[in-house]
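Here you get one chain, nothing else, as structure tokens; it is the form predicted alone.
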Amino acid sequence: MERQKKRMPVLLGALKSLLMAPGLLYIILCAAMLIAIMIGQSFGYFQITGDSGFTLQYWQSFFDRQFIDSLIYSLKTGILSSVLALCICYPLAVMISKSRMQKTLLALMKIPMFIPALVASFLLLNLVDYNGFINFILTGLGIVKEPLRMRNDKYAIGVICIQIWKNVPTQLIIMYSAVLSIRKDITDAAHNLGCRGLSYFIEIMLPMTISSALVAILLVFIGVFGDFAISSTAGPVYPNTLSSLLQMKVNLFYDWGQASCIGVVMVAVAIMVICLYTYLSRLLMRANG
């Protein structure tokens, strides 16, 4: 009987692995094949038109000024959008967790998640446009003399505003759960010792929710870094995001080789960000004992 009890967890684990195997294999094999074809196309294989064969011409002519500017622009919008959205989510998560209308507020905050990115972009352009609502308020209050150019501006202010609005609900769900997971006795003990306000956030809340914050930043960064819809409607004419540059290479120039190079770089950046997240998570786990 004791041996059977010891074997039960092992058998259950094996059964769960067997049930998960078909889905995992499908995802892994499809991803591996797609990435392999993309890498092959960047070196001249699997060409849509023309002869296929090994060549470095796509990579040799790839790292030009346009690509560097697009890479910097994509990284900038991804980092700023994810970090600024998190700065909004922290106080929101705290306020909602203390409210009596938690379910209602959470439901309202989830509305942007159900609006397609392209629709959200066109809707929010009315806010950040030259004659939009924000400029109307700023000029009416006398804060600025002339309306600010936030749509198609070179600093991507409009794009970042739209991305924050679109991605705050995603981060809020994560951070709300993280804030609720802080035990009440820890909060009460901190308050009894005079740890309140900013000191409570820095010494108690931030260390206990930093792992969830990293997940929230990672999810939003990956989405914004590869965004096409919002940047193509509200972004500057130049530089483009890497996704827009990839679409341009394919649809305008039919250059599948360089488009594949862009795809390889985007996948490489995503992998590096995930590796950085894993490294930081391990450091936090060691620091927390």
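Positions refer to the first chain, counted from 1. Just so it is clear, the model here is predicted, and its values are computed rather than measured. For clarity, a rigid core is taken as the largest C-alpha set superposing within 1.5 Å between two forms. First, how it differs from the form predicted in complex with the partner chain.
- Superposition of the core reveals a Cα shift of 2 Å or more for residue 20 between these two forms.
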The other form holds:
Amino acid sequence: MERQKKRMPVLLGALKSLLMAPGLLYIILCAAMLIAIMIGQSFGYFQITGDSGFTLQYWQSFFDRQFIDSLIYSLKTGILSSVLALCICYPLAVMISKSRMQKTLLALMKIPMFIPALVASFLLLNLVDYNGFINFILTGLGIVKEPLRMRNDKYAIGVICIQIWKNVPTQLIIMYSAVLSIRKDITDAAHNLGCRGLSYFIEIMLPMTISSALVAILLVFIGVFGDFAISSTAGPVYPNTLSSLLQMKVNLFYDWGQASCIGVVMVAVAIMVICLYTYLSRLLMRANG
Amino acid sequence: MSGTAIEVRGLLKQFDDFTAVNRISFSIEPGEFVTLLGPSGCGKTTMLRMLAGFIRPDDGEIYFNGRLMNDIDTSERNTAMVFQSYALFPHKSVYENIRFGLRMKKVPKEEQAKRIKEAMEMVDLMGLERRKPYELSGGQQQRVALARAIVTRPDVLLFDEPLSNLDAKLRDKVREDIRRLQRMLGITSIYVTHDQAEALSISDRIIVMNKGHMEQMDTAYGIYEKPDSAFVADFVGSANLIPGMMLHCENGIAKVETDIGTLEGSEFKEDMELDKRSKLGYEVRLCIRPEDIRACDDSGENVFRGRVTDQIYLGNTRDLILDVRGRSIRCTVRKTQEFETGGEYPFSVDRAFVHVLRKAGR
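Go ahead and give the structure of the form predicted in complex with the partner chain, now that the form predicted alone is out.
Okay, now the whole complex, with that chain kicking things off.
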């Protein structure tokens, strides 16, 4: 009887593991295993064409100017899009949280989420194109003599604009919940002690929502960093995003080895960003309790 | 208005069809400790939040030291509020929490340090400066909230049920701390609670509120011993409310016919509405506190016989539930007194303890 009692938790544990098996298998097969294959390919293993075997040739010829430019470009668009979108989301989340039409405004703000990236890109091109709406207004008002080049420009202004438009809803949902989670009595206490406006934002709101802001930045950064669709339509001819470069390596040059190297770098950057996020969150958690 | 710290005139607040505060007026002297007492939903917190400046009144005026406050933002009223949930800033240390108000008011740094040290000593928080709120007990958190409030030297201290999240023993301790500090600093204070024992023990005066109205404003003694209405009598302490008909009223003594017999009661407030309207045959209610009823030997004034239907042991005393001619009457006796359940005994009550109230009441 006693032995049977001891066995019960073990059996339950085994049952729980069994229930988790479909999810775990999916992750192992579709993520861990595929990443392992990709790493292997970058070192000459699992070749789709030709002989397989260990080699460093893909990595040796990998760090050229084109790759460095693409990496910088992807990082730049990722950082700028996620940070600028957050700058829009913070005040927007505060305004919506105070509005009487919260539900309607939130529903309207979510619209870009349901539009595919490629469609969004083409829609937004109407705004940022050489003959687009923004240039029409700017030239019409006499602010600029010649239309600005915001599409396919080397500074990726068009891409960043579209990325912000596309990603603001994702960040808004996170930041709106974060702003709402600040207890009313804490806000009242701050106001009562003379804290208003910008000092309220710096002293109370920012420290209490910073972990959500980090999540919002992380989610958007990862998406933009690995973007292909928007950069292909609105991005410059050179440099490309890492995804575009990867696509070129495979489709134009059939160079699976170097494509794998790009994949490894992209995964490594994503892991580094997640590690940074985890480290910062731990720091914040310790600071905020 | 000189000599009045707070004056409230005809304050009104409505939320859609619900009137939370219904044209309330009162004034508070400098350094006074006044409690807003009432059941949930009576409007006491709304009143406090209007005084703090968190809610704008629909009508009426609020004056602090003779200055109209209606259009003044909460950040400029020089009030400090102690919240039910403490409302400490979770990302700031104890020291930073206490310092917060001083920084916002741009008090010089040297003065800040001096005041914080004083405040921390007053509430016995020395040594906890670096702790975060989540590292403190409930009582310590409430003391930080108190220090954060007094350190800014406000004109008015506002307390929104500050003890309701503490256990009974700690509540007594913090309550004593609050009263001691308030007396020491002489800050005019308004305290909200639904706990009548807390209100009676801490206040200079109490405002009893019911359904948005002010039922009575008086000292703790006045509220308990001379309630103006059946609501006050019943809400503050325990009371037997017995309907009756006024038979005679002279020299402050009223003779009232009730279904437990004819009782004599004190007509305790000469200027009360009752006095003007209390003609013979006027319907009234008698208020008798259970502890004012005593077992007797069939002699004396206001004697009635009651059958003990139940006995409730309360530790230091015992409550008897009596059936007096079909009416249930509660009576508190010493725990050493023996009564048999089902037995009939004579009881009496001094007429000074029989309060005559208007029958109509909210």
